[in-house]
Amino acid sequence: MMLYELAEIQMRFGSFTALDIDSLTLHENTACALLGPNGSGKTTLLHILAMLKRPTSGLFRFMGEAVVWREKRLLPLRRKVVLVDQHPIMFSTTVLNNVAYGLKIRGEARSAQKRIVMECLDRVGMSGFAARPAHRLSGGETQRVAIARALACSPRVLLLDEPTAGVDIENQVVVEKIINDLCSEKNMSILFSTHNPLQAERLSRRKVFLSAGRLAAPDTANRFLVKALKEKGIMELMTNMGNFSRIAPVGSFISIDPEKIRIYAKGHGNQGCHTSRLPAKVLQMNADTDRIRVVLDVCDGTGDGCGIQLTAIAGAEEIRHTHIIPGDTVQLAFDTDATVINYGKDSRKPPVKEPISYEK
């Protein structure tokens, strides 16, 4: 059965178009990954799919029924869909009471509430935390409790916005296992957003790519909207890559070729022709024949990862000489032709690619 059908969907905020989707269909009982750079419209789309935000225009069907944006018509549909935000909010009470909240709102019998809550906490490995204050949990623990809270409502559709963003490595593994286990269940569809193509490959059967609010081909790794340059992390990235004075305004984006990013172990002395370096943390490494795909988190001025992810692809022998492993901090350098400016449909410049100058 068709789960979602979207046609000519737009979400506008004043003169800015955050989402512009010509046509998108998603089927039931499948796992789908939503990929794209910061500002591509992933969270906006999830909020529309959760029926929490009404699109400015377009046709939106859920389970074959055209969605009518009136509260009484929305309520029964919303009860079939649960969205877990990237940064879930916990009430200042116990974990048990947080997970039971949706059951209370939906009028579930009190005698059944604790049983359902404990079953859901057990599924995410948090049954021993039932009496703990929920607002004092770590980021990874909070994410797992939020998933348990969503599961307690027995949704037909589970939406997850960046479920492992800002989560430590140990909890990332646990959250991914939870998602993978849920994907094997009947009568549940899962759609999650991620910056990580390897995570999408592991956990999903279908991938949807967004760029600048529009559906895009699956080549959007290392693409950054120019309008996002002032976001934390993006500025560090661009400052360390040279002179960006010729970057076009809103409507354009920067693309960085993953095969032209050089990785050096921290403290490595040979800089070669590269005039500047950028610190980053290694998140994941994946072997593909004689090449290694490395997913990195750009570090901010304090040395912490700031959530801006880059993908680098290098020869297996080149990576082997660095002796790096996930969790290491490394230095990145960029070939002089690594980056191009792509002028999008909303830019006043022509749709051509222009190499960026690295002269300082």
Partner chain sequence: MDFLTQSLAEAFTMLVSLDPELYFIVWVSLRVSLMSTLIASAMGIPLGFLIAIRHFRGKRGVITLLNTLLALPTVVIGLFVYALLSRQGALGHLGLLYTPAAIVVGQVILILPWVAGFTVSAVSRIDERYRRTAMTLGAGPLQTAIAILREARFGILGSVIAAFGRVISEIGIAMMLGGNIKGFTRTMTTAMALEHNKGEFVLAVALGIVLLAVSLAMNILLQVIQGWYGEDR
Second form
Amino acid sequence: MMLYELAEIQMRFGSFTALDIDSLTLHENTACALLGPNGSGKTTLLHILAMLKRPTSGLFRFMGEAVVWREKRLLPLRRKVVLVDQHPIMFSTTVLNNVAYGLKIRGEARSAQKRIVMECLDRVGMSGFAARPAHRLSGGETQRVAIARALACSPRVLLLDEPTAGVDIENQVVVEKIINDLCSEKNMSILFSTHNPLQAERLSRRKVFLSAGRLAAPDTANRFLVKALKEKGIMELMTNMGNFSRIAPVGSFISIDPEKIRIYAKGHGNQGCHTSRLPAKVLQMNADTDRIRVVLDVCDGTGDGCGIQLTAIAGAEEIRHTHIIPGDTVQLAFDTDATVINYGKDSRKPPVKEPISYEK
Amino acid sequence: MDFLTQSLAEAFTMLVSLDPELYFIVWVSLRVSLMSTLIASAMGIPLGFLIAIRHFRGKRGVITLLNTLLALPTVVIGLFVYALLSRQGALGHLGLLYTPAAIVVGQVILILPWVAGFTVSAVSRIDERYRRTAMTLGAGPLQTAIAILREARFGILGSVIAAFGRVISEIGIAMMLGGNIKGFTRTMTTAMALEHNKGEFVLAVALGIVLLAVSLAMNILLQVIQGWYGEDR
Amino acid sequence: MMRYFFKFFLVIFSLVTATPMNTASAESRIITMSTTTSTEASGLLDYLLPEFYADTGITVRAIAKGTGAALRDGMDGNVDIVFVHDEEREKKFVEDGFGTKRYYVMYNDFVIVGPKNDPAKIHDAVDSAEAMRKIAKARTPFISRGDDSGTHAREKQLWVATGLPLNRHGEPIDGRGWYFAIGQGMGPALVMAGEKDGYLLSDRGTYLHYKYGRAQGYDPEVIYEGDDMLKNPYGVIPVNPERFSHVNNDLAETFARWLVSERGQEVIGSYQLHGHPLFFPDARKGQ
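Requested next: the structure of the form predicted together with the partner chain (the form predicted on its own having been shown above).
Every chain and every other molecule in the complex is listed next, the one we just looked at coming first.
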């Protein structure tokens, strides 16, 4: 079942557009990481997903239901989602009362409250802290209690805003382990934001990248001005690969997800110049734990490197199979969702080639 | 010097001997002031809360107005309420003038801006995350409001205590609206003014001591509360 | 800790709210009277009202003010009866229909108080007007109540009697530097006269109180007394129920009649302040 379906969601503050998402779908019971630099709109998106902030415009569906942004209608939906803030704040009372808050609100019986609270504190390893004043815990302890407080509400969706920011190293490991354990939880989806790609890798199955409020390709190294690509004659090649649903204006940028670039050794599979593949030269290869980062120079029509550098990240196994070494000429293919157009600040978003459709 | 020490000595004798007139005056004062504080709080705290959390046009103006009303002299309020409660006034038929209730009406007007104004600043100081946290944990609008008020409780309580200290020590309203009727509306401050008029000092000094003691107690209470507040943060 | 604290407050608040504010219930017999500060400050009311209560079971709630404000309370219908000392204004009060009838109750007298050495030499003046003229001539400090009280009204009458040029407030024109209008009650005026070595017109009661009633004593003396113009008659006037239907006229009349009765007059005459009589019974036959 679809958990969230967002279409044309915009969040504007005055003339500033904090978030502008064409289309985003999140499935149930998966762990998803939200990546992007500071100020890219991660927190805003989380607040919208938690139904704490109303987007300025757009269609927002939660668990198959179009959300009506009226307080009375929101409350039952909001009770299925809990957001844990980046720096969670504790009510100035005991840890126990903090964790019990959601249960009290829901009118849970006192005996059940106590049991659930202790269970949840146990899961984050904080059961010894029940009687402590919650607002005097350390950052890491606070984060753990905040997660317990969220879990006590038994939400369908747990949203975590930078769960390990402001947490000491030891607690970071503990918090990651808690999240990892929760991912195997049935009937609960986890969505967390982070600016640490490795953490995202460790904890999530899906990654969503945000840049300047828009969905983006992850690595800013693979960001090209369309005008430059046109001059080198590469834009034409890329358009032929059929990756773009919209026309990319000259003033806009194209980002290519490094993890969604497939590398084929020349002569492997298709001989010569394949229309849906882009020739490139391998400049450099770096091992990054179990993955390899490959720096490539895209070839223009003449077959020489034209100075446009592209980074691809692939599993070590996958690269080993291709037997490529630096200096080789290879062929690149992009996954269908590898490219994202980043419209420049001034350029207006062009119309969609084919209208985006969603169920009414 | 002799005069002062003698007055003090007699005043203490009066206090220790539990002089009924003295303690009745103290009782009237405490009762009227507590009542005013209670009513002003019941009105001012929700009002201040709403002003603090709602965004509306002219919000700054309302806050400025509240701050201006803080400086309203008691005699101005006394005069205004007198005109209202006098038999010739709009509410004259209630027959409230020269009763403790009239003093309460005036004092509520005096401290309502205090309680509301300080509640506004106490609630505004509360971290935005409390509201978000309460909401995301499933709280409805009222429950969210309670959670925020709970976090602002020390600041609000401080303002209530300050308001009480203001009414118990004010004289203009008590004199103009209460009329300083013996055994009925004579409060500590109006009794002291009368004793001064009479040229008597013993009762006035004794009442002064009680008033100081009450102020001291209120300030200690405020300190203790602020102490908790400081620790709790 | 907090919990107990809040409970403590709850108990106090419920205690306060549980006791009724205005104890006047339907059957309690209470009247409200506006009177002058002199009757209250002299202690007469504390002596008189309990006697009245013992005889009739009626409680009189007294609000002490200047005569002007006391009459004003009657004119606004805020009280049931007024007990003041300004014959002219009292008569007008009745004429204008605010009161039913003015009863002569008692009088006390004013005295001119000043420094022992009598710098303006007023002791042997032929009448009070000459005494005031001498003060003005010598330019010794004179403390005026300046508060629209009965005493202040009397001061003004005396100034008119002197024949000296007066401004529109009834103050001597060349008063700068010696004539001080302080806008306060009798007590503060007496204290200030003592501080400034000045003269002032005082009612005898307040003066006696300051002179003999206090541990710290009071230096100024009565320098001039006894003139007819210094007599200060007190009248009591029930507020007219035809004008204000809510006033408790029955009880107010009872109080007025009690004051002028033999019993009331005896109580008034027997009141002494520090061994000196203060008020002299003044009830007229057949009133």
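No experiment lies behind these values; they were computed from the predicted model shown. C-alpha atoms forming the largest set that superposes within 1.5 Å between two forms make up the rigid core. Residue numbers count along the first chain shown, from 1.
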query	finding
Large Cα shift (2 Å or above) at residue 67 between the two forms, core-fitted	no
Rigid core superposition, residue 260 Cα moves 2 angstroms or more between the two forms	yes
C-alpha of residue 282 off by 2 Å or more between the two forms on rigid core	yes
